[in-house]
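One chain is shown next in structure tokens, namely the form predicted alone.
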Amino acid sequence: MKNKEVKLTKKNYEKDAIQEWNRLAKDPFHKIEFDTTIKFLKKYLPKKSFILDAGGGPGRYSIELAKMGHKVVLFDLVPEHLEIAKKKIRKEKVQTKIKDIVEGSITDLSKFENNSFDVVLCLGGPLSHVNPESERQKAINELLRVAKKGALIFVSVMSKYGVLLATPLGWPQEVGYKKHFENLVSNGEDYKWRGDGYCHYFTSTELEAIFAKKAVQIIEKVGLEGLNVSPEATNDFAKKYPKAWKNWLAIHDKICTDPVIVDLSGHMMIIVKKK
């Protein structure tokens, strides 16, 4: 039985499934998350890995990894996402590398055996849509269970301090709902995500704590958008000052693993290795 938050998440994404495909490529601000994630995947992934892309949406990361020569299983909660993925996979001619496309929740990966994958991904924030804490622990346990010994696991979530930093420019009206906003600040809970969805915003300390009692080695934490908190300001900067924007991206690459930057970014990613 799907709980309330899973139902809200599925309903929210299926309303406009193509939005998630477009999100990571539609402008310079959103491309930072994708490009930074890909940079760290390239840094750490073994060649020709067998990868589970859990919560992979319409498959943008799966397709990119397939182009890099990896074999991928795409897994997502929303059937509309997977239908888009099938079309995009055919268009990009990477069918031979996408070994399966499976519908389901990251809290239940029972369709896969223990120690199945060289690498496990949970990118873009699927874990932020899981509630309560016991279910988030369950999701992490499942991601680790299907990973082979020595496998790398990449998990990205939405950031509490990142969303707070963006609030004055992005959604000041949210602060008007006093109890709602106080709950977001104290607990990271947001039941007004995209209007009627659910999101849990993490601190880097909280994200690391989820893995602290697991049999993993923490490799790195990354602030995926870095200090680019305003889509409008970032896109305007990139358009008007292309030379400066190139320099800014180089700076972002240098500072995105700084602990302060990790917490202030809109999305943060943790990379761990299963012992």
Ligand SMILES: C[S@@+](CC[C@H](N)C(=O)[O-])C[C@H]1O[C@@H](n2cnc3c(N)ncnc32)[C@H](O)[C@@H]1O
Second form
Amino acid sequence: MKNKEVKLTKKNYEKDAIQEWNRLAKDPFHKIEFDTTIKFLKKYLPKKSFILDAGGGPGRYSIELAKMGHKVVLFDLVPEHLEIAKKKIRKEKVQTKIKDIVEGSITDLSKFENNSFDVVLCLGGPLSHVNPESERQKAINELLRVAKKGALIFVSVMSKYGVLLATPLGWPQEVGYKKHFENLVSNGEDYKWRGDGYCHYFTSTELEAIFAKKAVQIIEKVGLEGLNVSPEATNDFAKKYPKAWKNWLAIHDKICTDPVIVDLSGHMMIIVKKK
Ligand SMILES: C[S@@+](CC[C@H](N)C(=O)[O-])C[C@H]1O[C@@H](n2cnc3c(N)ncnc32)[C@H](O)[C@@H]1O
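Since the one above is the form predicted alone, can you give the form predicted in complex with the ligand too?
Whole complex next, starting from this chain.
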């Protein structure tokens, strides 16, 4: 593994691997990302698919999909995530559905043959940690290569306008550093992710343009968290006003594919079909 950003990403995630297991279930704000993603997986996945969960971390989606009857290969950069996944898989008794657990980078999926999977996932932003642009292209080519003809590919990434929307509440120090902030706005680049890591924030136009050049049909784009400016405010709202929260979620379900919501969400997902 030669790439500097990949090394830093690995270091940043291995520091607190269990937090990645907790992330999507820890509060109402984070649950929106998980529930919205699952809703779209359920909408499109053929029954009993063979799925690659690339950048699958400690396996939240792998386990959920295994429970639905799919067969899954879990793939991630960080061995600590995969160790947690092994324990959780045993606890949830889905060992027979998890066909393999493989360590590596999405920029090199050579462990898998061409046209292997019915569905390929790259969820929660693994692609946002890949730099430079040529490496992101490489990763996308790999995700498409291992997908069968007609397979669905789901990729979710961090959003530029989503992060900018959250800046006044969440990132005063980073905005205070003018050069860094300007670079984030013009190029979507954050070299200070979790201290010294790398994160690329996408616009939906940019994400769609990458896939438009590949042999795929673009199915849909989704804003995963919807109109949220701060996790704290959302969690407070959900806890204090459960009835209002239920109404909010029902509306989120209706508007999450609106192009404005796609760009303003913290994470956006693109769903494509390999031609
Ligand atoms: C925010 S987590 C999302 C994990 C999981 N997909 C989810 O949504 O819960 C991002 C994941 O991407 C993985 N990752 C980052 N860069 C990667 C790379 N180059 N190759 C494979 N995985 C990578 C990290 O180890 C981490 O598990």
